[in-house]
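Heads up, the chain below is alone and in the form predicted on its own; it's given as structure tokens.
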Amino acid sequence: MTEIHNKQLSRREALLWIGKVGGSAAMLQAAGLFGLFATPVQAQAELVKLKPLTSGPKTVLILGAGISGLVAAYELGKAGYHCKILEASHRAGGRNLTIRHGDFIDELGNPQFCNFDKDPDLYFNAGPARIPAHHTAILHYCREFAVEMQTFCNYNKNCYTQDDNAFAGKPVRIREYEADTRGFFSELMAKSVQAQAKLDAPFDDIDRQKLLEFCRSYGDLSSDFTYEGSDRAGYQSGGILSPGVLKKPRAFADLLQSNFWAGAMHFGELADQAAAVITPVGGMDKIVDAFLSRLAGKVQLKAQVQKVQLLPQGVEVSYWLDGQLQVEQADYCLNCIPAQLMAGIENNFPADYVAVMKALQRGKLSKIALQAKERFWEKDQIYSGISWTNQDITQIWYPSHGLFKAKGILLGAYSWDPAISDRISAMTHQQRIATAITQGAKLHPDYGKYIEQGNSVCWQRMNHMLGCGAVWSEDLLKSSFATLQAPVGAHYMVGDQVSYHPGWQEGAVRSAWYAMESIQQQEHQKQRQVAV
């Protein structure tokens, strides 16, 4: 703290300090006060526009009925291509998976059937659960298919942060933590600005006054620029029929003991997490259902691909179906199989192409869902949102739907850290549920007495997946992304794995669009050659 008092501030340094504690939103707001730049706007996805075929029928084999495969079959079908999807699983959707009563969870070594009550509100999205507003490609299909949507609460100040290293391990409301942290930080910044008669140019007197005003507003400081508490943290008592009594601020040193400020505090400001995010009513797989209703007869389930061969013209695919080896040829092949699995399937792809598949890693992600016999969190003034903890469960999600109903499904654990997910995946299903209940009790006393049953999904053990979103290292992206994105002959790798946005349905859709536009270009080139 003394360092900032004894040093003159430049604009850059002031913004860096604001960003460290206030997050990107605070930094952008302050930068706007200085007239430095405006907030960037996300690019709108340009919709795919395929022209109808004029050169006779063309066939396309699509390997995998995930979102990219469904998009490809739908769009190519409209343009006159004959498409067939081969899906190894018993279900379509890929990682778009919503779990309900009686559903089979095909986890290797740990298969389950969902034991939730049979109720349309009792479900959980084991894969994608939210769609950011700037994911315009996947939202295009939600709009086109009239998929009913609702807002998803990604951030709620009434939820908790819990850290074993802070506040004696007791949970603290996010609103209290944020109000105190930003208040103390703003007081520190304001005093630093006041203590200096001059600041490094071009941080002039006007900038100085603006920054002081920003500190007062951002931290809810008193007239003498001190932090004495804020109603942003909620009142200790009163506030309706009697004057509100502010809660006593926690010591700044205690606030810094928690790691909440290091990332989770700014979670709701990330581009893909910022409000408003939305989700289909009744489960994310409503998007899958909408596609399937338009692809009748084009999806073959339980078709296990055994070999993919490039031909002088087209592609040949061998696959097992009902105990029989089937062989089909097509003009084109769009391959959604996870790259690291495809590298182990017999093929005659170029060596450099296969090398990229082998180098591409898959993410590890685990979710545990719990059915509560009573929506106890609503009595605690929590209506949807996410609580955070530094335990392995990482997050607890409270459902955005079914308010005031008798029961609800909590996401009792959501971990994307590979080491944590490995620990969870090594447990039996019963151990996972017990762990989620034990750790959740640090945020909600008597947690266990409300939980009736639960289900878990560890994506690194899910059959036909063995992982979540692809993990591209920075070096691999630079050296090899273009190799995997480009076609080899008539074969294309597609899916969110072949995007700069792996793990999101938006990446899957745009990858499919890219491949389809390339196919259209190939067909156009062939027509030109014939005409010549």
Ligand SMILES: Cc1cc2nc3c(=O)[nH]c(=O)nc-3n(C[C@H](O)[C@H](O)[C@H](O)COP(=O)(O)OP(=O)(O)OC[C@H]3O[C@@H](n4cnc5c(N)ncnc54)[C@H](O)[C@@H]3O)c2cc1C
Second form
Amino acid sequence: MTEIHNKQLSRREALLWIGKVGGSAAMLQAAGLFGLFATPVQAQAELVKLKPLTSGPKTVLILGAGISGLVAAYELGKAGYHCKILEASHRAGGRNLTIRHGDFIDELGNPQFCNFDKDPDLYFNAGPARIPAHHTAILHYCREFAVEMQTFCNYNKNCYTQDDNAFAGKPVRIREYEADTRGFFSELMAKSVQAQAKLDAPFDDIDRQKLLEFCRSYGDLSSDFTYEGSDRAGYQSGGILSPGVLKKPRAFADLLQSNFWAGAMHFGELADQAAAVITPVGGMDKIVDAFLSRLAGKVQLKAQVQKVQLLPQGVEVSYWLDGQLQVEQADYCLNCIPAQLMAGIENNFPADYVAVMKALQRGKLSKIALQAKERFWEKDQIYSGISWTNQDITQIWYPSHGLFKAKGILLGAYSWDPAISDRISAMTHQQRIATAITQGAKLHPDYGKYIEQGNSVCWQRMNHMLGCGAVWSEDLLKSSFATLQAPVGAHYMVGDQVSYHPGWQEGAVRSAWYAMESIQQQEHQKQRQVAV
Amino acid sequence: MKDWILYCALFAVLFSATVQAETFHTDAQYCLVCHGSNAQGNEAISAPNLAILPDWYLSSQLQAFQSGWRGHQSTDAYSKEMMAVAQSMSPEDIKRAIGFIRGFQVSKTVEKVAGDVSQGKTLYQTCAACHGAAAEGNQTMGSPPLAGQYSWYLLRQLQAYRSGQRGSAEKDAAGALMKQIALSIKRDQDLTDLVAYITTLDIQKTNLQQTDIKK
Ligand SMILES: Cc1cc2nc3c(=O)[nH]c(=O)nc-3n(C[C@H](O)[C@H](O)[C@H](O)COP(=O)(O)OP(=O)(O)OC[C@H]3O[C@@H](n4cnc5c(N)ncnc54)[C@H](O)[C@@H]3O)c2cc1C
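Can you give me the structure for the form predicted together with this ligand, which would complement the form predicted on its own we have just seen?
Next comes the full complex, this chain leading.
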């Protein structure tokens, strides 16, 4: 845990770290899987282009009503293919899951119904919650379907950082922590620049004076380049009708004692998390609803796939429906069933293809949401954003919607550390809520007084998912991504698991586009062969 | 810790007033999500082969998970998952699940285990007394069949017995015996050799269906 604090991990290395280490930096690295770590995203601007089908009627079976499956059914349908989605769950959407009053939370061994009040603002996004601007594929559908969007706040300086090992465990406003660390860091830099008559190579062509001015403005230093506190940290008192009194800066050593700088402090800098990110008004599943309203009669729920057989031409799929085995054939099959589950479903796939599915690890993520009878955080000058702690709950999210309403849903825990997720998943729902309250109380005194009820979703325990997403190791990506992405006969694996961006809907959409364009090519080739 | 218990008590009160989820799933297909579409197990989920296990053993293990003999002391997340599922099952669910599993053909995945098979065969002589010469199992001794089970699963169980995570529960007599045996295997290499030998064995055509599963 200590070594990696001192080391910048590449995203690839970060993949390797998952499961090996705990702690906040490791936690953030692991989150790289969810695009949380700065990933060099080659913004792909092109949109899918499917030409109308001209080679006679074609059928497509789509396994799983995840975002990729829904995209496939919608696009292929528009192009003239006959599509049918087989979905094992009682609902469509897969990991795109918004929980509201009365919803069934299908956790293995821990089934529950959501106990939030019935109110359109009282929901939580158990899976995806935010979309960055460069995720142009998923946003393409939001635009096309006129899904109403709002900004989602990932970063709010008025939120807290709390670390049991720093400041006697007391929470500190992020604005104060950041102003002081920046101030001290700039002072240190300025001092070292001043101490040298001339900067050494490779900095020797830098204008020293400009660099000093940069330090001053970056850290809000005084005229002699020392840090004496800043109003960026917030005033101790006054500021409106009386002069503002600055807070006394915290000691740099104390600031470094906290783990905040090692990860969470830079969360808002990450490629996929930097402001502004957006989200559908009323819940992420508004995207699912928009697809479903365009796919009437094409989605078969509670259809659990039991067997997938490649035929000389096309594919045969067997599935359980109402306790009976059904069999259906199609020209093509797009499959977004999580690879770790597909590995256990009977098939006649090539061995190397199945080997990749087996090698993909189950990711672990847990979220706990709490209903507060009063929006106490607003009185504490917090309107949306995230507080961070080094306790298991890791984060507290304050809703970006419903400001000044009577009640609100907090995200009371969200961890990317698999070890934490193991601890949380081993608890009963009640224990999870109790733990979230006890730990949250270190950030907000009287926390428990405001919480009326809660719900939890541990993705590695959710029925038909058994994981939050595919975990590719660096070696596996190198050796086997192409194997899983390529079709075997008329069968394609899709989903964010077949993208370099697992953990983001963008990966799911683009994997479906990739497969559909490949199908189009197959059709094209067949037509050409017939013509010849 | 005190706080925690307090909150639990508080929530027990709060929650009793809210909707409690019934077992939503009446179908036994539930088992197949993890254990594979033919109950043959799934390495990617770390779920063992159930199809090779006789009714009496499935029943006894579901009860073991329900009562926390299995899973409770365990540090591995997999047995905790199974414990949660077992604890959500009613006696009818258990019966239905076992009946459903019996409907699948027994199958075995061919595995290559790096171990000394002949050394493993020698070591297996001790095991044969309870598990049978062909690792076909023995209900009277409470010993499950081993032939056809995955090597990684067998290995993990042997390690669990050795560390006392399995076989330490008061009422688990068969487990206590197995724990003693596992403790007598000192070297890790012996475990690997043993498992390598067991995976070479064919599944025996024994009657997996038993009427007296209540026993
Ligand atoms: C906690 C969390 C946070 C996330 N945050 C974000 C975010 O902020 N932004 C973002 O864009 N993305 C986020 N993601 C990722 C996003 O949820 C996924 O990328 C996307 O939803 C995956 O879609 P998919 O098409 O791959 O299919 P999935 O959603 O994986 O769907 C697979 C489907 O297959 C079904 N299935 C399983 N077994 C069978 C069977 N035997 N037969 C038939 N069907 C079966 C399942 O029920 C499911 O519906 C997050 C995910 C999680 C878990």
